[in-house]
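In the form predicted alone, a lone chain appears below as C-alpha cells.
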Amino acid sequence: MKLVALAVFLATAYAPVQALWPQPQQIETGSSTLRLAPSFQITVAGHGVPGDLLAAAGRTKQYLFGDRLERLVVGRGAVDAPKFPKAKALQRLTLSLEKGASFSSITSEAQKLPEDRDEAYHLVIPADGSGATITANSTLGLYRGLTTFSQLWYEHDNTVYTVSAPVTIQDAPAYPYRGLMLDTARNYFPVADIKRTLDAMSWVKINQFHWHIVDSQSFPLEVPGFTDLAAKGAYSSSQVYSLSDVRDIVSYAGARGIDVMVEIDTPGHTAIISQAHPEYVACAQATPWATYANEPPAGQLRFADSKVTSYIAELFTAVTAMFPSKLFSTGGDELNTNCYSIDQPTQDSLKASGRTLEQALDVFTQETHKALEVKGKTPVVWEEMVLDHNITLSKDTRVLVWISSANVKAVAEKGFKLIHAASDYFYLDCGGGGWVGDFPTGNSWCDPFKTWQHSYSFDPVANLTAEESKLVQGGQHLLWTEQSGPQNLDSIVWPRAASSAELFWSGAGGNISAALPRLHDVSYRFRQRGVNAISLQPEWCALRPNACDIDA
C-alpha cells in the first residue's frame, strides 16, 4: 500500500483503482479483493439531512448492482473470480459531515458562485470490511465522494467487487468551475436528452451547465410576461421549454452537484426576436447573410434605441425569475456593425442622442448588466466585450474566451476572472465539414477534429503571471449544433468532454497514455448506465492498457 501525489499516480504503470475520472488529488491503495455485501447499504449520520442527498445514496446504491460492468482486462471479470471465496464483504457505507458542518442540500450549494463552493471530501474503504466512510465539510462533498466510490466497483458471476483495497482518498477540485455547453437553438433537444446528459457530466463531476438556449435561428425559451417570443420563434409548438421545463432540468442537474447557467445572447445573435419584435431588430433577414452576420440568419438588436435597452432589461429580469444560479451569460460576441451602418432607425437614435455606436453598446451594457445585478446575479460575456470593445464592466464579471486560447493573456492582464472555452482546444462541433449549402470543399471554421487528447493537453495558466492564474475559473467543453442532434448527441459530447472534467479538476499535467485506460473505462461505464459514448479504441486495446501506443 502506498500514498502518491497525483503526477506520481498517473505516471504508474496501469492498475484497476486508475478507473477513478477525475483523478483524485491523492490516493492510496491496496491489492486486496473486496465484495459488496448484498445487503450493503449506504447511510447518512447527522439530522436534517436533506431529500437529494438521501436519493443521491439511493441512485449510488442502483449503479452500483446495476452497472454489471466487468474489468477491462484480457479475461474480463473471470480473471478475479477465484479471489471471491476468501473476500470479505462490505456492508455500509457511512456519510457524515465534519464536525462544525451543517447539512444543506446539495442543490443549494451547487448553485453558489464557483469560488463559493466546496466539493472535498475524504473516501475510507477498509479491506476488511468494516464500515467505508465519506466525510466533508459539505453535503457538495458527500455527493463527490459518492460519484468516486461508484467507480470503485466490477461486477463478475453476481458479485460486485474491487481488488483495490483498502482505499483512502483525500480529494478536492483544482479549479472551482468545470463545464459544459450546450447549444439548444441550433436544432432543439427534447428535456430527455438534457436530463441524460446532466447525469453523464455528474458522473465524472462537471458542475456547470452553461445552456445556450436562444439564438438567432430560433427562440424555443417561454418566458412568463414575454411568450411572444417562444410563441412565434420556436420551431413548433412542441419544440420549447417551458417555465415547469426549466424548472425541472435546474432541479434535476442541482441534485447532481450540477448549476445551470443561462445565456441569453445579446445584442447580436438575436434575428429571431425580430419575429416578435421588427422594430427592435435591425437587418433581419438581410441579404447576402454573409455581409451582416457570421451566419444565418441576419439580425441584431437596436441597441442604439432605449426601448429596445429598456425591453433587454426586462426580458433579463424575468428570466432571472427561472434560474437560480448566480451566474448569467449575457453574450456579446461576434457583433456585426455593417448591419448597424446601414440601418437607418440605428443611425437616427445615434444621432438624436449624441452617441458613436460604441457608447450606445457601453450603455446597453451597463443598463442590461445592472438588471442582473440588483437580482443577484453576475455577469458572464465572451471575450470580445472585454477585447474588442471599449465598454464598461463590472469587475466581477466572468469573461468565456472562446476565439483562441491565445487570448487568454490578454483578458487576464485586464484583470477579469476567466473561463476557458477556447475553440482550438474545447469545441465538440470541430472537423465535421462545413454545413453551409452550395459549398462543396466548405470545411468548419474551427478544423480540426478536436480530439480527447488535445483538450486534456491544455494548460490553464500557460504565459500567465502568478496573479492572473489566480483569475482562472475553470473551463468547459461546448456543443454548438448546427450539425448536431438529439441523434447524435452522446457520441459527439462523450468521452470527450471528459478529459476537461478531469484537467480542471485534477489540473493540468496529466499523462495521457496513462489517463487512456481510465477513459476507456469511463466509456464502457457510461455505455451501461445509457449514455451511448463512443469507443476510443479497438476493444483488443481497451483490455490491453497501453499496447496500442504509438511506441508500443
Given for the second form:
2 protein chains.
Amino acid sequence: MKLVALAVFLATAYAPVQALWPQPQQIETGSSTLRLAPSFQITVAGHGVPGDLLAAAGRTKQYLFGDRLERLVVGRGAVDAPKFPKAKALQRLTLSLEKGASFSSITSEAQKLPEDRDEAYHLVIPADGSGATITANSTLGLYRGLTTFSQLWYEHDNTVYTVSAPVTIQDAPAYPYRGLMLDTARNYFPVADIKRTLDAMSWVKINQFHWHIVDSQSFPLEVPGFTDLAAKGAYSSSQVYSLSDVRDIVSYAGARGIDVMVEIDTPGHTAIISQAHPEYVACAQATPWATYANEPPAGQLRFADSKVTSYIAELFTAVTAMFPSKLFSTGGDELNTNCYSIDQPTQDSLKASGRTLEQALDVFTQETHKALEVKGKTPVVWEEMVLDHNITLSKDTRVLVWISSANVKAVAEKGFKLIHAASDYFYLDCGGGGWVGDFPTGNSWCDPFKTWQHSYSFDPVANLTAEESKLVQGGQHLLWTEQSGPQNLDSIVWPRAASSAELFWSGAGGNISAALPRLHDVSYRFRQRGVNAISLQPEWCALRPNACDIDA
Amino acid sequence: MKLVALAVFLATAYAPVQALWPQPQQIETGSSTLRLAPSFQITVAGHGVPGDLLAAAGRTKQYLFGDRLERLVVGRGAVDAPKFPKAKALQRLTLSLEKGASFSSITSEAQKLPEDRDEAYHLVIPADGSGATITANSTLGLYRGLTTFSQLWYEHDNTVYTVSAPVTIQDAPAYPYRGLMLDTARNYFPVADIKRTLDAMSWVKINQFHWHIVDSQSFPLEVPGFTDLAAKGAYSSSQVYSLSDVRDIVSYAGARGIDVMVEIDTPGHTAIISQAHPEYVACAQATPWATYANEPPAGQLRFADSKVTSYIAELFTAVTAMFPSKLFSTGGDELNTNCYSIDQPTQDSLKASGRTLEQALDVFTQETHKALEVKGKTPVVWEEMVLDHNITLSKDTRVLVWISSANVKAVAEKGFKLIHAASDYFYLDCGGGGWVGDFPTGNSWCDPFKTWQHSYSFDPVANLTAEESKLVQGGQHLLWTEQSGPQNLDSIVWPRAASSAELFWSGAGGNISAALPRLHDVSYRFRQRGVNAISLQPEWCALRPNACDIDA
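Switch from the form predicted alone to the form predicted together with another copy of the chain and give that structure.
Below is the whole assembly, all chains and molecules, this chain first.
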C-alpha cells in the first residue's frame, strides 16, 4: 500500500481499481478483498441532516446491491470468488462534516455559483472491515464521496466486494464547472429522459445541466404570463415542460449535485416566437432559409424595437423565477444581419432611434441582462457576444466558447470567465452526417466525430497565461439534437461525455491508454443502472485492458 | 385518380401517401378518406392456408390498430378529423393466390435462392368501403402486400384511416436480394434484439439476414459435435446462441419473409478457435497484433494442414443442418500472409505437400465448399476470394463486394453473381470515430458516416455492361460491432438501413428530396412499434415536407 500521485496511478490504472471515474486527485489502494455485509449501512453523523443527503445515501445502497456488475476481467467475477470466504465484511459507511461545518442541502450547495461550490471529500475504507468514512466540508462533498464509494464494488454470486482494500482517497475537482448541454427544441425529450440523463451525469460528477430549452424550431417551455409561447410554439401540447415538470427536473438535479442553467437564446434562434407574436420577429420562415439563418426556420427578434426589448426582459424575469440557478444563459449566437437589412420594421426602429444595428443590439443586451441581474442572476453568453459584437457586458458575464477552441484565447484576453464548449472537441452531434434535406453529399459541418479520446486530450489552458487560465471555469459536452431524440440520447452521449467530466474534475494530461479500462467500466456500470452507454470496443478488448491499443 | 409511373410519383411524394417504404413499382391513389371498421377483418381465401400467413395477418391487424401513428403534418391527425364522420368504413381485406398457384409457407418461399423468390403482389383498396384485396402468386407476395397495406393507415382519436383511397398497387422488387448484415461476435446481441431487428427488416421488405455470427473475438454459436468452440470461445455461457435460439431466430425470420444466411468466416477471423483447438490456429494472439491481423486479436486457421481442412469441412456440415437457407457464407476476407510466414507448422505443411500458400488455400476452399455443396448449399464469399486469390470456385458462388464499390466491375467481369456491400456506401459503423486504444487522433477507417442519402444514391449497375448487370443480386447494409451492442443497435441501423431496402426493391434513381418525408414516416412508425429509429431532422422539418431541404 502506498500513496501514489495522479500521474503514477494513471500508468497503472489497469490494476484492480479500474472503476473510478473521474479519477480522484490522490488515492491509495491495497489488494485485499473486502465484502459488504448483508446488513451494510450508510449513516450520517450529526443533527439536521438534510433530506437530499439521506436520499442519496439510500440510492447509494441501491446501487451497491443492485448494480450486479461483474469485474471486467477474463473469467469475470469467478476469478475473485476464491477470495470471498476469507474476506472481511464491511458493516458501515459513516458520513460526517468536518469540524465547524454545518449542514445545508446538497441542492443548495450545488446551486451556488461554480466558484463557490465545495466538492472536496476524504474517503477511507479500512481493510479490516471496521467502518468506512467519508468526511467533507459540505454535503456536496459528502455526496461526491458517496458517488466514488459506489464505483468501487463488484458483484459475483450475490457477494458485493472490492479487491482493492484498503482505500484512501483525497479528492476535489480541478475546475468548478463540469457540464452537459442538451437541446430540447430541435427534438423534444420527455422528462424521464432528462432525469435519466441527470442520474448518469451525477455518476461521473458532472455538476451543471445547461438546458438549451427553446430555439427556432419549438418552444416547449410553459412560462407563467407567457403561456402563449408554448401553446403556439411547442410541437404539441404533450411536448411541453410545464411548471411542475421544471420544478421536478430542477429538484431532481439539485438532489444529485447538479445545477440547472436555463438558456433562452436571443435575439437569434427565436423564429418560433412568431407563432404567438408575429410582430416581434423579423424574417420569420423567410426563404431561402440559408440566406437568413444557419438552419431552418429563419426568424430573429426585432431587437431594435423597444417593445421587443421590454417583452424579452419580462420573459427573462418570469423564467428566473423558475430556475434557482445563479447562472442564466441569454445565448447570443449566430445572429444573421441579412435578416435585418430586409426587415422594414427594424429599419424603421433604427431610423427612429438614430442607432446602428450594433448599437441597438447593445441596448437590447444591456436591458435584458439588467432584468437578470436585478434577480441576482449572472448572465452567460455564447462567444459571438464578446468576439463579434461591441456589446457592454458586466465583467462577471460567463462566456461559452463554441465555434472553435482557437477562440478561447481571445475571450480570455477580454477578461471574461469562460466555459469550454468548443465544437472541435465537445460537440456530440458531429460525425453523424448531414441532416439538411436534398443534399446527398452532405456531411456534418463539424466532421469528424469527436471521440472520447479526442475530448479527453483537450488542454483547457492551451496558449493561456497564468492569469488568463484563472478565467477557465471548466467545460462541457453538448448535444444539439437535429439528429437526436430519446431514441439515441443515451447512445450518443454516453460514455463520451464522461471524458470531459474527468478532464475537468481530475485535470488535464490524463493518459488515454490508462483511462480506457476505467471508461469501459463506466459503460458497463451505466448499463446495469439502466443507461444505454455504448460499447467502445469489442468485449474481447474490454476484458483485456489495453490489449487493443494501437501498439499492443 | 391517375396511374403514375415511379418517377412522376416520386416528384410528388409529399402528397398524402407519404408512408410507403419501399416505394411500390406502380401506384394509383385517390384523396378520399377511408377508415377501418372496428370489426375490420383480414381473411385468406382458399384451403390449406399456411400457419405463418395466418399469423402474419394477425400481426398486421395488431399494427393497424396498435401503431397509433398520427400523420406527419402540422396539426397532426387533428387536421384530418373533420373528414371522419363522412368516411366510409373498410370491413375486410382478403388475400388470395392467383389462379393455379398453391399455398406453401412464407418461410419456405423466403428460404429459396434469391432468384427463385416470388415477392410480387397486387393490392386494391376501393374508396367505397367494399372489400380490399391482395393477390399474388405466392404466400411471400401476399405477405409483402400485407406489409404495404399496414403502412397506409394513421390514427387519430381512435379512428384508423387513410386519406388516399382508393389505392391500387402493382408491385415487385427490382432485385431479389435485399439484406442486412449483423456481426454478433465483436459484441453479443441477445435473441430478443435480433428478433426485433428481424421485425424491423420485414417492415421495409428486407428479405435476407446475413448473420456474421462468429469471428476472432468470440464464438457464440453452439454447434452439435463442436460445442467446445462456444464453451471456450463465447464471452460467457449466457452469451451463446443455442440450438434452440438458432431455430427460434430462423423460424421467426422465415415467418417474416426473411432468409437467414449464416457466415462462418474462414480461414481468417478465426483466432477464437484457438481457445478450443490451439493446434489449428496460427499466430493466435500474436503481438503486435497489427502485424498479423487487421484488428486484435490475431489468429488464423492453419489451412495448409489437412486436419484443419477436414475439421472445418465437418464444422460446416454441422452448421448446414442448423440453417435451412440455400446460402452459406464462408467469408474469406482479410487473410494476413505475415502470420503464415512465421508459423512453423504451416511452413512444415507446405513443405510436406509441396504446395504454395496460395495452392493450399485453393485446396482448403475447394474442400470446405464441397462440404456445403453436397448439402445443397451455395457458397458465398467476400470479394478477396475472387480478386486477391487464385481460387477455384463454383460458378454459382455469390460474391460480397465490401472493400470498395470500385471493385464491383472486376467481380462482375469474372462472371460471379454479386451482392453490394461496399464499405463506401453501406457500412453502418463508419463515422463513429476510431475504436482502437491509445490513438487520440484516430477516426473511422471508413470515414465519413454513410448517410441514408448517400446509400440511397448508389447505382447498383454503375460501369457494368447489360450482361454484367444481370449478375447483381441486390445488396445490403452491414453493421460491424466494434462500437455497437444492444445499446445502439436500433439507433445505428434505423432508419438508415431502409435506404438500401428501397434502393434494391424500387430500383435505382430515387429522388432523395421526395424520399425524405416518407423516411420520416418510417422512423415515426418504427418507434410506435418499439424500434428506436432515430430522428433524421428536427421535428419542425418532419412536419413540413422538404422545408429543410438545402435550397428550400
